Partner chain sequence: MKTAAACSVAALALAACSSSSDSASSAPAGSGAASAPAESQAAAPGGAAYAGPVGDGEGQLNILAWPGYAEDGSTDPSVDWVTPFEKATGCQVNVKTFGTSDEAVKLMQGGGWDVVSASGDATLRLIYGDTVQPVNTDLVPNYADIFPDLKMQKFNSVDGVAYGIPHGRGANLIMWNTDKVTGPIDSWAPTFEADSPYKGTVTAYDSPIFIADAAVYLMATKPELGITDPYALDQTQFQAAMDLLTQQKELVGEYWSDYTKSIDSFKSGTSTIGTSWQVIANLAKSEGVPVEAVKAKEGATGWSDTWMVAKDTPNINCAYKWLDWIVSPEANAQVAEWFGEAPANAKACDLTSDKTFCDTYHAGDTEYWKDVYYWNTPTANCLDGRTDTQCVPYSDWSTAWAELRSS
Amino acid sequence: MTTATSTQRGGFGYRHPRVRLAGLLTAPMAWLVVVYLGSLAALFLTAFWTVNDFTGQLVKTFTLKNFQQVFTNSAYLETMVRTVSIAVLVTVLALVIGVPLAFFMARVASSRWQPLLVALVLTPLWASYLVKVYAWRAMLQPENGVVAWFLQPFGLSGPGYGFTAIVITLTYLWLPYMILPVYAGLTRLPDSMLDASADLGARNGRTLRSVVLPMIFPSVVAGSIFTFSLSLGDYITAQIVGGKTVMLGNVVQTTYVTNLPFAAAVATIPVIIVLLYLLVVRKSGALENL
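Please give only the structure of this chain, in the form predicted on its own.
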């Protein structure tokens, strides 16, 4: 009886429940990794092919023609710069708006109100993506929109559809992805560190710069990864509220039917930019402290 029990609990052949669970999840995770990496490999490989102008068939011969066209055509270069600029602006705005909101939720609001505030931040994520974008399209109408009506008494006109409308809409869409990681980081901030800073005579601004911001920096980086990458790959928002403004995703959408290799070459650009950003973040050591 004792031998059986010891074998079951710690003897030869015993496997901890966590180990068994990890073993069960290994196969699905490996399959997802293979599918994901396989699709990226197919994307990169296709980017070096061409299309026969006469037959429309793929020519599976290695060439840099597609990338040369992207980086030598001023229209595509302008679109690339515009897309990155939109992603950076959305990330900065989400940071400026999200960090104070997260700080209020985690450090100012009472524990009774914190779950409600978190629920309010999560609520927009439950709504349809298209519903939210079309709602902003209605609000950003040049003449009859809510934004134009609000600015009219101040002698200002609304942004209408275009670059600014894309930035505003994407900031609204991805703002929760900045607030929630920062909120989680602030909840892990020990009160003893804030008390020690106050005891040493530091004012609120110095405590914020020297204690709070270094502690939540990994959370800010995590939120920026979401906002930056999601904005960089978006194209539906630009299609609905962008007017004539085009992003890289729109170029992929309009060319993948007639010229799949060129669309694949354009699609690799956001992937490479995100990978470079992740490399910089990794070298900063922020991901290790999450």
Given for the second form:
Amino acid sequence: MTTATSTQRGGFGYRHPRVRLAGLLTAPMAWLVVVYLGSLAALFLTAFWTVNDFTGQLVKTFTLKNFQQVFTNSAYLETMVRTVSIAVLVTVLALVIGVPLAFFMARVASSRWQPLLVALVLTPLWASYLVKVYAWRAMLQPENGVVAWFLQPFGLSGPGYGFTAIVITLTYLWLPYMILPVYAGLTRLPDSMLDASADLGARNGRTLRSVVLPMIFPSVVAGSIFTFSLSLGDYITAQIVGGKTVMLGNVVQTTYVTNLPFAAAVATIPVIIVLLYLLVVRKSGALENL
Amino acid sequence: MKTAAACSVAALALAACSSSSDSASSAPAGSGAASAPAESQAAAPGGAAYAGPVGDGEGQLNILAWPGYAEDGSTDPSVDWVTPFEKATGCQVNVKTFGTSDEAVKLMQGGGWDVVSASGDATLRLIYGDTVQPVNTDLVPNYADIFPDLKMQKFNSVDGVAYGIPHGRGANLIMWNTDKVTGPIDSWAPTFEADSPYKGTVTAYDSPIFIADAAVYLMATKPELGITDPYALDQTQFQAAMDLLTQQKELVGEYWSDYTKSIDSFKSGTSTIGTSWQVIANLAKSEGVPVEAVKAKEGATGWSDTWMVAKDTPNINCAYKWLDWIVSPEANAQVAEWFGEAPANAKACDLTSDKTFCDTYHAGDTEYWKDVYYWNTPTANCLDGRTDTQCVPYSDWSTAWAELRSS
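Next block: the form predicted in complex with its partner chain, after the form predicted on its own:
What follows is the whole complex; the chain from before opens it.
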């Protein structure tokens, strides 16, 4: 077909593939560089400035004061540790819940049920973030929430608002982001490999450990990047179900108007943590599975 | 949502660049250049006020307002004072609402808005940030009917120059659940003192400006600190307020910043006592929550909002028409009732649909407002006039608050 019509289609772009490529990519690349990387650079630069005590406006003189304040003050260090712990816990919980679920969807459920299950996993993503968080706020109410009511017969009290509530809510919010990549990874796993493993005498546990897990590991890492980085940057959940507990995002929110350089210094921390995480997982090949 | 969060971080970074370069470049080319060269350091910021007279409208007006301050019937068809304004003046109105004073300041600095309803914790930032211009009150006929104790206050004027038109006011009250708290309560003590019987269910406002609430309490309980203005705290006074708030944190179950969250918190029993607004008390009561709210005997912080005009507005006539419209008895009565605050215009009280409204909100009760300290922006130059010391500026208030909340 190409050869048949090439004479009519032999326009400028066709004869100059490099120009065509440049034409196609300039706009999106400019977007990426200017808007995304540019704002990141501006953020980082701002972190070295300070504000005028009288007018509260930016003063562009170089100082390390903001970073010093963030890294020497025990309150902020605590928040940093707390935020990372929340992100790690959410990721672990999403793994524990998400991987078996994805396995069931991809390998156990009949092909008639598969699309329905995928749709069910996706459904919560269609609802507004705020609606979901407020729903959890209602459910986690300390005295008369659903969770407290459910735990009462066992002599337990609900978690109330705070650290646990944040972890539960974020896990719920980001779970689909774990399930979907793992599900995709599992569907790509060829049956022949599992058959071969069985033929060679491996039991289910051995197959899981030696065949399935190494094959889906990159997908799991891909899912964990989502759950980890999404949790790390969140602040609205902490505001709604966190009670007194705050995350790094809340510190940024409290300070960004009056002390932008300090907020920028705080906002740089999650960026660095995520970058470090990405560097580590790059080796696993997970980034190709995103 | 994460994207939204990431974008907003990016947006701040960009906004930071644009706003700072704005202020640098707009100084020589500001619109106030119409009259005297008032750009020297000592003169009032923002150039000169509009000399008038207010002529025909420019055909449009961009309004930045608290939710509920500029209603055009889209929230509730019966609540509409923007459409009549458009009909009367020919100024097509474009309204954007903001959630916090900080957001308002950021949006104003970004430009594109003609008028803003600024609370006291935003006004000085806007004035000294060279974002707004002085207002010529002679061009606003309805200014004459505004309660005198709202005019030329520390947060809406500088050196005798008015920067806006007062709109309404409210006090931050102490609210409690009458089922769970043995009342009546008349003091902030149960929300601050370590031996409070309501440990774990106290609630407080989640904003750096809340430090002033602690300062108000200290004014009554620790006079030796010598606090005269809760927004002018030197280092020692500030530290005392922060210590009190650290002590309070042990008692707090939940901080609130959104008034619907506060209502929900009292409804569910998560909170039983704490700082609140009259409108929250009214809404909570209407939902069957047994609460009462009063002004504590130690005094209270409060807010008084001011309509201000952007420095380089191209729609100056429409802006002045709006200032006069929004504080007219009719519009002011509607806003006050819809939002739940005391109107600024004395004549508005005759036009409210609930005839007891102004009594409930103490609109004209000068005595009531005597110990209400309206939100203001702390600056390094002490607002109470002290010159022998430096006060803690608002940027440090916000970092101190972030630190308190983080620990």
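We call the rigid core the largest set of C-alpha positions that still match within 1.5 Å between the two forms. Positions refer to the first chain, counted from 1. A quick note: this is a predicted structure, and the numbers were derived from the prediction, not measured.
Student: When the two forms are laid on each other by their rigid core, does L32 show a Cα shift of 2 Å or more between the two forms?
Tutor: After core superposition, the C-alpha of L32 moves 2 Å or more between the two forms.
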